[in-house]
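Form predicted on its own, single chain, as structure tokens, below.
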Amino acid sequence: METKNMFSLEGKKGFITGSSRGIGKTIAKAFIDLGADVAILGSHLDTAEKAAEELSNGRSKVIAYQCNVADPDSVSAMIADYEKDYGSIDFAVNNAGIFTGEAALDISPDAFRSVIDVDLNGVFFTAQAAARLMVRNGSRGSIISTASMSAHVVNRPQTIANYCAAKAGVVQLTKSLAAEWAKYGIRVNCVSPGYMQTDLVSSMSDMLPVWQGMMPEGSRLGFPPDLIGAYVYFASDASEYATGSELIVDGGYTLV
């Protein structure tokens, strides 16, 4: 195979969650410019719909759905819908993800299972949503979620115990999917980015020198376009030897 064929997303279906805004939305328009067909999900429908059309180029099959992730029932409606109009599936992409900021003495018990349910559990629904499609069509498949530096340090000076909780999960999970579903042909993978400066992130603005203080030198936050890279390695057939990997995307934070 040609490495350019490697990458290429050409004929490929999939959804991604959390696609309707930031980094999803930047997977999205990516897979959607490499040939890819991309069902967007989100937790409104009239975002979603929003996003599907500008991302429409055309050629490309673009439908949005709401979903709930955090929702089974939610989930299980998302993937009939998804199959009566794409048939059969090649990736799914876990992406969508809440935080809160309490600090840990505080948090309410509603407010910690919040990010938990939606960062993990959610994680999880669909997941096993993608798989059980690619199971019952016999065909290999690559699902990757959307993990978190905080899998491995403690974001400072903020207080997200359960986001960090919650990522570290998506790790260990993609590593225990990858092994139980290696035998149907299915790679499991994660990205794990380190601050994206994303409208949300953007908007913290007296946060930014503190983060880029705690980098390597020469080195600086990012952007969500900085991801591209990681997602189109694990959705190809580029990454056909790679699962249960883990990759950090993070400028360095992690090493200092």
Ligand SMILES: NC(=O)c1ccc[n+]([C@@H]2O[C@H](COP(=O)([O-])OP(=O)(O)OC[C@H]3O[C@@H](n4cnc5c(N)ncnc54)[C@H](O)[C@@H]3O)[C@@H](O)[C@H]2O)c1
Contents of the next structure:
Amino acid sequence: METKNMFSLEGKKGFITGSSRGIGKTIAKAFIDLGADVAILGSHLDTAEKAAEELSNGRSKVIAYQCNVADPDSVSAMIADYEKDYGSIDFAVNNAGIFTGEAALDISPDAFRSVIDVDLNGVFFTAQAAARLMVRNGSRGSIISTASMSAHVVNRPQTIANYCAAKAGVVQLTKSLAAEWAKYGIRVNCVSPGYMQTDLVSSMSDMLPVWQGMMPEGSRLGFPPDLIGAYVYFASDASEYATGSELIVDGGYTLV
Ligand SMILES: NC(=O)c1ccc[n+]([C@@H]2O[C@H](COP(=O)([O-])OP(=O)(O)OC[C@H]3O[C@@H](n4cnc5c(N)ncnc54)[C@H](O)[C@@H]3O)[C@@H](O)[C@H]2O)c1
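Starting from the form predicted on its own shown above, please give the structure in the form predicted in complex with the ligand.
So here's everything in the complex, that chain up top.
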């Protein structure tokens, strides 16, 4: 393959969870720019449809679906609709995630579970749905999950135990699924962002200077476009030999 075509997504199709805004929406736009057909998945249909309309370029197939990743029935309904519209799947980006922020001494069981349900179980349910379709169609697909640097460091000063536990789980889930699905030609990798200035962290804007102070000198906090290269790498044929890998993209936060 010519080097300049290695990163093309022309002719590839798949879904991105949590792509009605934030990191997911930025990745969806990048994939569409590179020629992919992308299904926009959101927990609310209206915002997913709005994003799909905004991202449509008249060439790629861009359809919105409602999908609560924490609910296996919702994921099954989504993948059935996806298959009707797109037929097959080359990539799945399991990106939807939430953060609640209660202190570990005070958090209720339901609040603790809510983050594990979306950020870890939800990643598994959508990865499994995509892999089943890949196996049925015999497509050698790429599954990419959004983990976090929180899989490796404890974020401070916010309280975030359930989130860190879920994201560490995503990294080991990635390796486990990569080993299990290699025989089908399915690659499973994850991207671990550092702090990205999205709606997810907007309630903590007073912490931006604190986090900045924890970065290596000369580095900065991130924005979603800083992650495009990592997701394109894993979705494209450029990463054909990469599976079970984690790419940390954090401006060096976890180094110091
Ligand atoms: N922003 C950061 O600093 C940062 C850092 C590391 C990792 N991440 C991870 O990146 C991913 C995207 O984060 P973001 O910053 O773009 O956040 P965001 O809040 O802007 O977007 C998250 C998306 O997930 C969707 N979502 C939430 N719960 C869902 C559910 N149950 N079912 C389906 N969709 C659901 C939301 O509707 C939203 O579209 C998350 O997994 C997050 O944990 C973010």
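Residue numbers count along the first chain shown, from 1. All of these numbers come straight from a predicted model, not from anything done at the bench. The term rigid core refers to the maximal set of C-alpha atoms that superpose within 1.5 Å between the two forms.
**Asked** Core-aligned, does residue 204 move its Cα 2 Å or more between the two forms?
**Response** Comparing the forms between the two forms, which are aligned on their rigid core, residue 204 does shift its C-alpha by 2 Å or more.
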